[in-house]
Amino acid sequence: MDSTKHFNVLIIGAGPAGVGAAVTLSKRGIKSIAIIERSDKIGGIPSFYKKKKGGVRTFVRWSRGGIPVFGEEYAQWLEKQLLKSKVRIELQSQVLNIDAKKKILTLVNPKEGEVNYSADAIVMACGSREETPAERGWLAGSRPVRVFFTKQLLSLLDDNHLLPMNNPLIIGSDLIGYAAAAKLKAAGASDAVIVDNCNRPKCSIFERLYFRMWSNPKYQGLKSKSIEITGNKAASGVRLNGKNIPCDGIVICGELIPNSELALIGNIKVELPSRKPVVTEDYQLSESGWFAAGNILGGFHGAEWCYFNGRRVARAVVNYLSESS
């Protein structure tokens, strides 16, 4: 293994809130600053939403007016950024183990293999991920095939240019549920069913106007204890309030829960059952030096809170630095 390489910051993660915070250090003239992203692009979850013709545009750009965008140029707009800054990328470097009291990060990457880095300061902008049926905990019936959660469903739809399923059924109603009902039926597939465990959708009715451009979903919310997917080798639809939904394909989405693995493993406390790690005023863990950033604190937040979330918590950043040296 090389020796450790050592930076003022180090940052996991680089989604809009990761590249917010570097972005943001970096004018603070903080020098010596790298991002760590496991993936093989700068972005997080906007890069999976492809810009294409008829497509569905499901970001808002609030600081630019509320200009409606596709998540691919808002993830281009933030590798702009990061490239005029002087912030070392290190791009499909999965972080393994972390040491929270040294502040050292094992990763590996196809660059240098297996690799310490160590920080006076690390950022966790490790974003979130879609509860599992297990976790949701209202989901019923085995798993067959047809079943995708949403990163799934965006691959077959923008990377693949397959339609999955001609007549969906979506589990979840907030906007990331609307969204992927927008981007079926604008790939050809008729108006979704979307069901979730609540009388009303979770996603304002202001959301909802705006992907009736798209399509016009019916929704379904849940009386009863569960909701059954049904189907042996193939999902074929789910039992809601004792009536059977049939469908040709499930789409799993929203109910987001904190990618707080890491901090699992650093000892670094989390709250249980929600994963949110425990954070104080000024975004600080309960390790000093780590500091946690977008929707790793928890809760749905949309990609230009993230970022602005990520700049907010660079200042504190900076701050603890000057206190610290």
The other form holds:
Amino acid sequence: MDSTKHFNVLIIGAGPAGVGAAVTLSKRGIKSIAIIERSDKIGGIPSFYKKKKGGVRTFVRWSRGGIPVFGEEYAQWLEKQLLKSKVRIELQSQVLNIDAKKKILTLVNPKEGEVNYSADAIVMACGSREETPAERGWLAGSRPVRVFFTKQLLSLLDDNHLLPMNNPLIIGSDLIGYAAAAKLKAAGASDAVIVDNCNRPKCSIFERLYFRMWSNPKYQGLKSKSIEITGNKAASGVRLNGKNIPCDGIVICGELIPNSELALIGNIKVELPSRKPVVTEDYQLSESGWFAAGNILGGFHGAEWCYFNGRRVARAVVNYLSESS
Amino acid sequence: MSVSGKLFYNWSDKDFDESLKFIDTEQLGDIPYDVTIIGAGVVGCALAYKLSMYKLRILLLDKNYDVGEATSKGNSAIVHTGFDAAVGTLESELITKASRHWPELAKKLKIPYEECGALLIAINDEQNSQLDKVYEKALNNGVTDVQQLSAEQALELEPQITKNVLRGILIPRESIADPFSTSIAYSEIALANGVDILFGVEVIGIENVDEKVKSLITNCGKKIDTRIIVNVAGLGSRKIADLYGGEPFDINPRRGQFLIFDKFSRSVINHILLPIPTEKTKGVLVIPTIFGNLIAGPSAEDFTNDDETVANTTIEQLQSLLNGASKLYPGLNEQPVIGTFSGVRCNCKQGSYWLRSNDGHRGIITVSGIRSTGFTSSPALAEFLISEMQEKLGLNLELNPAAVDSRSESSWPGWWKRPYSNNELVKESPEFGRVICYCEQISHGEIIQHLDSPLKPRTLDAIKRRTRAQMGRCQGFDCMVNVAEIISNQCNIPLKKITKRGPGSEIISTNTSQY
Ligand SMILES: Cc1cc2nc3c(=O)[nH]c(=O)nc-3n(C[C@H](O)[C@H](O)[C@H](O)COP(=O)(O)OP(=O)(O)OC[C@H]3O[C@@H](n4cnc5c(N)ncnc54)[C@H](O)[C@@H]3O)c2cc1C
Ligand SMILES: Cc1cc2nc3c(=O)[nH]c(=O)nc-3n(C[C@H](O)[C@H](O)[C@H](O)COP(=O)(O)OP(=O)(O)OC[C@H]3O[C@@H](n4cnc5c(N)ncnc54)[C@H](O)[C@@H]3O)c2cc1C
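Having seen the form predicted alone, please provide the structure of the form predicted in complex with its partner chain.
Next comes the full complex, this chain leading.
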């Protein structure tokens, strides 16, 4: 297409990793940079954790002595950094497709419809999502309403001020699960029951002690073949080794899985079924000029780790650009 | 010009659209219906569509809050040629007939349809010895375009299938289509031709069964008068037959579970992969979907009572499906699974296609046991039922010259035509450039468009089946609440009252505090 806009660097995703990469590239003197974000705000996952009186701070700023902050506060800090830089920001723009060899992105937004952007180097900072029940491999049963992912819970609770359940049951015992239990309790629900397919919760003892300030969820772990969701119209519980645990709503938490579908679409190497993109030591993907940063790399990293990782990847991009020019 | 039918929901909530609420039978007019179809599955909807070509007063009703909410939403979505049907049965006859109609029908209904073909493969000596029988059966069923393939030919067609393949059969016209749009399209056209549609209305009793005009008693306390009753209630058909005392039959629901694989797998496999059927089952298939995924399944698990809530998934079965399907396509093990689902077949103990005209009483038709092929056979089965009504029930048929048999060009689903790639449209209506469902790439504009579509869908699942929002790899992680917000804003229903599939399935539990 002749209307392709060209940039030095394109960054997909304005979460902590993408913003970290963008501001660093800008500081290092890269001229034309654009950051492309499909939602209408900057900050990625943290932006969904709203600041609330009596609410739960779930993001730790290790670089500031380990103080916990609200995700929204962290997202605002990211936005400030980004606005100070000369990076072009494209919100409500979803990258649909890529041409890995030509380094072209096809994206769609409400202003232009479908457009193509090309660049000398591209950073994928698309983050991660939570595994679906099918992806977990041990979660089955019925398909009632009120079985949420954490992100859905956040939109209801923090954006719409709606508490979706009184007696929550949480599937997934890492930090995200314990944070969800605390947030639900702070919003007026009772203490959650947390279940997972392992004997001991995945969330560290320190983090659990921290969330005790709000709630004291009961953990029921079991290495079992399956956990079954019950309920016809609405979720009514789970069955775990022959035992029923009742509830009036379920949140499926944690077990992050990379948003690496663009890489897969473009035939960039991705491990399956883990969806982890294959990267070199300096975060290059299998196609020249493509990089990955943040939680798209796989695993569970906090927001600040992702931000600093983004900065590190930016330095690798600068090296790449100077070597290839 | 034909007059559009009426559409009501038995949805009493004060915030539900006033104009769509079913409050009293007066809303339906005081003349009894000529035909009432109980059950808006794919068969009931097809019947409403075909009957709507005639000058008749017709009612289509369902206890759910959309069409196709039961068996018709959980199937393999294969349009069969009937190559392996039991020779000489009505089922085989109807499938063969319908299969030839489908390409034309899909165009009329604006349903995505693809003749992908099926590849039946034998992977051990025992299966190999049965292949000739399958081939002969296909010829006997009038499916004469099947081809025998050597192992090399099979591997050339589908390089990723198991290297253990010994021989194969290609069935070129086995096809796939969009199962959700089919019931929707049939009923949208029926509505446009004057058929009335009621949702959320369950038939719980029948009065005056021996009179010319019978009365249906419903869960909402309103009686509905009708001359002919067609019981196409699938798994619910036996309970209804009990209400009028039809000839006894039994339903033993047979559950089928499936695994859904992400879209990257679809480029690897192009045909439906079939194992050699055994006495008991057709076995586990690998099926490309019209939406661009692969699915593996179904299982065949029998239940003894006609409990309609058996549609669960179980880890054991899903695991054994994966094992079974990997025998055909070993690479499946590495393909990412995104979801699972199950459907329940209406398995009639006395045999498939249990059809009874004037069942116990004049004017009542029972249609049950449409177990494994109703999606395919629906257009031919509907025509068969109409001829039964004409011949055995004395229904007078006069064509309605104003009736239409097609949906408009604009009815093609958005996921099929990708509205945002039309930059002019986006300039005019920016909401078509605002992607809401990231995985399936569905825009805000498409969701709004569907809320205003003829059946006025109001539930998350109804919107999901029409737009595909929430059907992708993240299964609603990113878009579920956004979709609920759009329904809420567009239809003036408070967010907390948005439901997954009708009253009782609200996304917010009752009596929770405002936070
Ligand atoms: C549900 C959930 C809850 C979490 N809760 C916590 C918590 O409480 N505390 C904590 O420390 N960590 C939490 N985490 C971890 C969190 O992911 C990291 O802290 C951090 O946000 C990761 O940063 P990132 O930039 O890699 O990805 P993200 O923050 O996920 O940002 C990625 C961005 O890329 C955008 N994007 C993706 N694909 C495209 C595309 N194709 N086109 C355009 N834009 C695209 C997304 O919209 C998103 O804004 C949570 C993670 C999840 C998934
Ligand atoms: C696992 C599986 C795989 C399949 N694969 C294929 C395939 O590949 N190709 C194919 O052609 N077919 C396939 N089928 C078969 C096909 O799905 C069915 O034959 C078809 O959907 C039956 O449609 P129906 O309208 O008869 O029933 P249903 O869809 O069950 O409709 C019955 C309707 O009646 C309503 N109802 C029940 N009781 C009452 C009441 N008392 N009052 C009001 N309404 C009531 C229900 O709500 C429901 O909507 C498959 C089926 C399964 C389960």
